[in-house]
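Here we start with a single chain on its own, the form predicted alone, put down as structure tokens.
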Amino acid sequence: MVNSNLATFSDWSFNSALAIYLVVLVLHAAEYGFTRNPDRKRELVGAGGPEIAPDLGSTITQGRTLPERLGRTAVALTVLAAGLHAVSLLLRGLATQRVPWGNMYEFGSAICLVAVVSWLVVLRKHDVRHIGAFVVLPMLLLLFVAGKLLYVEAAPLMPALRSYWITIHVSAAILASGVFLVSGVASLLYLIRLPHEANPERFAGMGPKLPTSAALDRLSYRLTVFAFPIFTFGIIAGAIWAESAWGRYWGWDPKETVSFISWVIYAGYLHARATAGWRGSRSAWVNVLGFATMIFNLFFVNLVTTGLHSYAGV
């Protein structure tokens, strides 16, 4: 039995959320948008250029510039909308009197939601707030990818998820996707950083005004480093369904062969980065590459493909 008040109230905390994470976006932009060059600032300084002017916020009481202020306000909205994106799961889950992650909506929204709370994480211990619209902005596309095209009514879980280990296998798949989704979107990021560091006329518009390579590097191990052993518990938790499911471990079905491809080349990347002559661009490739399995796995396999899977895209 479903309760369609709260799960009507779950709809109206999602909706909430979208249109605050696009709020987001716009104040990250302008933040980025406003952000001194700080390569100019240097080179005009150490050529005895004149004094530089202030940012356009520098008159903003408190001393704050403006860019400062955007990016503040936009972090204090990214938690008020995480709020209600953690709201809208559970309204929904009370709704439905199961865990909130058993369609592609759900799922999304789930991924979606680690992957801010992941982020603001990862501003309380680096200063890369003036990247957070790179991060909004895939989090936000798939969010609207979630909530607008896959959207399905609540509704009770269909008998082949009945199971204690949707909790157990699903969450760890959520929990790690998540997370991988922000540290792929901090090797993007290197891989603009690193050529402009080399060659400052080399992405002369984007590169100065990001974190240093080694900052986005470290930044992207450490998320990967922190959801790998995850995801690998989640295939394992995986195999195990399946083998009390259908009587077998694994079966080659197209979601666990495109798993199985994701994880070999997240283990290929923490080789990687730990091996002499692959650290680097060389390292962040393959790290680009298991996030974008990562996405195939989510919309084309369950979405476009036939396999035992095929009932998580309802």
Given for the second form:
Amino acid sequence: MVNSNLATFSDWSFNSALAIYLVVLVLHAAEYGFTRNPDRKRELVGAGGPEIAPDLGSTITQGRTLPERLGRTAVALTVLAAGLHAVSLLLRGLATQRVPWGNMYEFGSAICLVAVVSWLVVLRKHDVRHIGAFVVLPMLLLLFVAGKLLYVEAAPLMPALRSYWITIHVSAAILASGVFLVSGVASLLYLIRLPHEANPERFAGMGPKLPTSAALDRLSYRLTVFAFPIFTFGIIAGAIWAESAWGRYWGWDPKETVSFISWVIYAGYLHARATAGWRGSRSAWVNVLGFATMIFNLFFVNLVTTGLHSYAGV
Amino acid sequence: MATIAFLRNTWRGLTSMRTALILLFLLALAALPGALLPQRLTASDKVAKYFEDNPNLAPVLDRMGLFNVFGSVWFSAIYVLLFISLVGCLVPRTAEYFKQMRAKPVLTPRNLARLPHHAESTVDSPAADVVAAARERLRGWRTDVRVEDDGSHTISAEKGFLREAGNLVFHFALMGMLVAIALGKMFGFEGQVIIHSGDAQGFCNSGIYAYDSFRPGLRVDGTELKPFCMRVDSFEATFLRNGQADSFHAKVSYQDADDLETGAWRQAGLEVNHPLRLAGGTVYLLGHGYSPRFTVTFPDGQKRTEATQWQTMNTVTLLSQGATKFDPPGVTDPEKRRTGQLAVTGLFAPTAAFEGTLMTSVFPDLRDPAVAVDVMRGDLGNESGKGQSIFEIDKSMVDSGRLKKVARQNLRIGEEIALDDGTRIRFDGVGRWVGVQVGYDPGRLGVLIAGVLVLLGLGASLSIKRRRVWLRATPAPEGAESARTVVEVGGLARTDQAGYGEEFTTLAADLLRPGKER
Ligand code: HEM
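Provide the structure of the form predicted together with its partner chain, given the form predicted alone shown above.
Below is the entire complex, every chain and molecule, led by the chain shown above.
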């Protein structure tokens, strides 16, 4: 029933992608490390005005600087790794004749792929390449946990999961989670950059190299605004599925409960940005908290508690 | 006066954005113990275990309602306050929205250069033409053209009203969803029942008594159930080689409300994820299990056959336990009857493996079924007035010596146990049962509709930008040599949504070159 050749190739692609991401991380870290702090004058102008941080790596006249070359290589390798990553999921799907997100390993891997792809999309529009390490690091950690600790052999789905709703509901959850990850990273960086802008002594090491707080804020907001309706849709689709699988659309199963909490917190984030006294760092914290609850749902609820959700106890 | 002021302030406070935000966070926080601690609603067995493991802590937590978070007073208080706040917030906003819909776009500000987006140029066309062309370009925007005292022509335009509409729809739909959920909770019910495969009588949704367990809504007393009947004709489960369940399929016959009059039976398949939707409720396949069949041949030659469902103990191997009980036939003397009752109790394995005489199950399918049973004789306690479990014998009867073990043996199909008095107990075969849940929730459709509206409202609200653009075309002062017009454009995004810049840039470029269009 399971094509074990394809499954083996899938694992092979996965491991290659993992290895390349590791190289990407090192390159981005080097890019970041070799980038010189922009001089203060330029930065003060930057803080209030232009939307995007000055392109820190490049000096206008000579060809590419070392950091820029490192960064560009990292992005090229990211594309390659993302390709292999996608292939590994595709082959899993083909090997098992089902969607490739039927257990926590596959689910976690798919979230990471979404995060990487959203990161690449962000890169096309925003000049934020030099913070790549901060995005790749958490993604890679998650991918490592999924691939090395939660790995399971390719197998068909259990009957409870055999429904077209798994395509709809779980893919929405994956899409939203991956985008929330990148958004959460942007908010965390914002929380470093903002105090630095108010007082250059604070986070004097990291602060100057980060994009402006305005740019980071906009980035995280846009990503969350993109992901939140998808997440909402995922929850509603899950309720519809639960209605036909378990006889009720909502039953406060642990996983449902934590999704509810995440949803309410993200709704709180969107509210906070429209509430006096809550814009800025407070709402950024809320966004980070939202992602923390998503991670909590992924690990704690799946691995520690047991509910009806069949990924539990892998 | 003071009370009115107090009430007004309270109301204002309650309906402020900040309060709504705090209440949202409180709601999230309040739900958290619902995920961290076992809940009566979903895992009453785990709650009991928690009490055993934490005998000191558990009662304290229980008093705070932490094992029933979603039914607790404080959880309800938070969401009720939140929704009151929501009403208080929505009513004025809706009124404001309709007022704005009819209002003209705001007058062009005196100094457009002060706006976040601004552009300027000088063109040859007369001011009136510039404005006319701009109006053409701004088709789809709400526009207002004015001529100012100094002869400048201005146009103010606004777009993106649907954003606020979407936001209102979203919030109203949330309220609608709460109402629909409440309706379902009041007028719905949920019941569980076990049906034997092949049992001609089946199950009828005719009253609460027909169920093994029943959870009524607040306004349900069981007298108004819409009747339907169903029986399970056959049940089939397939398993992968590693024992993982592969598929369950029950063939059922049913009579929905209308069929009950005509007496017609319809056929359907019941599967996980494929419930049977009837007028009286939706029937879900929840689980399945085995019922070993025993025939007792009494010393006088009379026979009795029973196949009671046994309870699944291990969901992977389907090792089951249970008690099949017999009354000696033809005995009228109650005293005699009470000393001669029999129970066959112990374990059933669909695929048995033995370690010495200890039996376990190694596979969930019926490959090599066997039972490991004790035969108990005496008083089963049926007349004690206590409710009897169908899965167990009454332990107190054993303890008081009125029920005694008279044999212990492992049996495969066809094998039998002989008792000292000549009674023979034969293990005949195995039947199957399925556990179904019947759910009736009249609020369901409403919740779904509200959910779709939530999504549509959210989509509109988060993707549409509310933005304004103004244009002022000032003719060159009279007597000036060239008849050139100074055109200024200013723009303002009214919402949090970033990214008006690009749109404004292209828009301004078009507006500043009126001649070049098309
Ligand atoms: C039942 C709980 C509530 C939830 C889950 C919720 C959720 C949301 C969400 C997700 C948004 C952002 C999407 C959008 O702009 O449409 C939003 C916006 C908004 N909500 Fe709520 N809300 C709730 C209650 C309230 C209450 C009680 C108020 C009034 C005090 C309120 C006022 C607003 C306002 C004014 C906005 C627009 C903010 C903006 O312009 O960005 N909401 N709400």
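Small disclaimer: the values here were computed from a predicted structure and weren't measured. Positions refer to the first chain, counted from 1. Rigid core: the largest C-alpha set superposing within 1.5 Å between the two forms.
Take the rigid core as the frame of reference and indicate whether the C-alpha of Ala274 shifts by 2 Å or more between the two forms. Yes; that C-alpha moves by at least 2 Å between the two forms.
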